[in-house]
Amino acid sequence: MTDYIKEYGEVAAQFALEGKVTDICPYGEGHINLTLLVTTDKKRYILQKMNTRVFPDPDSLMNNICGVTEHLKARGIETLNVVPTKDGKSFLKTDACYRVYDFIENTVTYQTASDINVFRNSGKAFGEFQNYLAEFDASKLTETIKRFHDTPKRFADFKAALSADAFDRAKDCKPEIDFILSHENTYGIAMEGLKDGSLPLRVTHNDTKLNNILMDDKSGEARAVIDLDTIMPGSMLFDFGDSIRFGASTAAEDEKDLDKVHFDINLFKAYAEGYCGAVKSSITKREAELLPYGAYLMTIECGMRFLSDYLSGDTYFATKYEGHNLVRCRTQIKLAGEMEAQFAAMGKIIDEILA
């Protein structure tokens, strides 16, 4: 018997699993929840110990996930299947919180886009996910992380960190500070649109990384979007923008040599072809106009979050060396500046795809 069966066997036994548990072992590369692969003599499951420090309201979180996955399943879409506890609950609450999903067999994930077609397919997958949920009432969802993409609020947090300058670091990053301060009038467009109704409130995934898509291991086509903990009400701009922020860069998020960091408009085009092709029937004119802005907004928001954390002593993002968050901030500012310069070209690409 493995140590994991000894430690988590009793937890697994509280869920309505098929068969007898034969093995429990670590699985995947996630950093938020503890993820384990549970094998029985009938099938396989994913068991997760939920991180209630990051997500302090597991009831609302699981209500979000169950609502969205039931909506998808009712439309015949493959998605995560929540396995209930033996008393019919969506998760187990003891001294910690646990949940179980069916393991989706014959799939693979990619950590990076090995070729442009993989990135295009990821755009299609997240676009289809958005389109399938276009009729879901996003107001029924709870914000599991309050004001997550409220960029004006993030900017206010940045200004507070700058004003405090608790670690006397502002002197080391004046160009970055000046860039963020000088763009203040660009930060409120998405939130204002959601408030006045010119942007529809939608179900947003909020963690649109490539490795959150399960691809079929034979066809290479997307099977299911996973990691639904950050499912929340928001704008389409958030999901599209964050995918571009991370996926259309020519370098790593913490590349020190800024000469290597560029916004690749060909990668933008590939992702947009997949995403916009999928949402063509549900996207509004105003959303389409603002997709390039969404890429810029998510990038500059991330940059100001990195810089705020640097000024505050690196208390939120894990760092590997002194100045790591400043390095990250600089890559995001470089990308945001290049995106801003190419708004017209990006908009033309979107228009041609949606024509």
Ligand code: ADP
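Having seen the form predicted alone, please provide the structure of the form predicted in complex with this ligand.
Since only the chain itself is given, any partners or molecules it might have are not part of what comes next.
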């Protein structure tokens, strides 16, 4: 019996699974939940130990997920299928919280956009996902993490982590700290737009990185948008921007060799073609104007979140080694700097696509 079966076999046994469990092993590259692949003699499942420190209200979170997935299924869209517990609940609450999804077979997730067409297809899928969410009644949704993409709030949290410097780590990251402090005047534009109404408040996914979409392993087409934990009101800039942050880079989010990390305008163009093609009829002029800024903002925001976590002792994002969050922060800062220098080129691409 493997250690994982020993540890999670009893948890798995409380869900309405088909067949007898033959294996349980860790799966994927998510930073938040503990994700396990459960194999039975009939089929495969994803079992997740939910991160209740990050998402403190699992009942509301699962209500959101059940609501959104039912909405999608009713429209014939492939999505996560929540497998209930044997007593019919959407998740299991014991000492911790667990949920199970059907494993979506014959799909892959990418950690980098190694194939430009796959990235374009992911843009189309996230754009279409935005359209499906537009038809979803936002009043049915609970905000699972308050002020998730409120960058000025993230900046305030960063400054608090910096002044506490609880692990005496600030001395190792002076250039990164300086970069984040020196860009303060760029952080408010999206939140100001949402507040004054110049940017529409929409229902958004908010965590649109390439490994949160399952791509067909043969055709390279998108099959299903996953990781629905952060669906809540937000701006289109967040969804477009976070995909660019992660996918329009020439290297992985945690590449240590910064010479390999560049913002790739061709990847940006491919994603923008997919995404803007899908949202063409709903995107406003102001949103379109600010898409390049959204890419920059999500990148620098993520950089400051990684650095805050590093300064605070790595309690939020899952890390594989000491300094992992600092390595991640450095790639984000490198990308944000390169994006800043290419706002005009990005804007021209968006204009041409939407013309």
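Numbering follows the first chain given and starts at 1. The term rigid core refers to the most C-alpha atoms you can superpose between the two forms while keeping them within 1.5 Å. Remember, it's a predicted structure, so these values are computed and weren't measured experimentally.
Once the rigid core is used as the reference frame, the Cα position of I213 differs between these two forms by 2 Å or more. Comparing the forms between these two forms, the C-alpha position of E273 differs by less than 2 angstroms, with the core used for superposition. If you fit the rigid core between these two forms, you'll see the Cα of E105 move by 2 angstroms or more.
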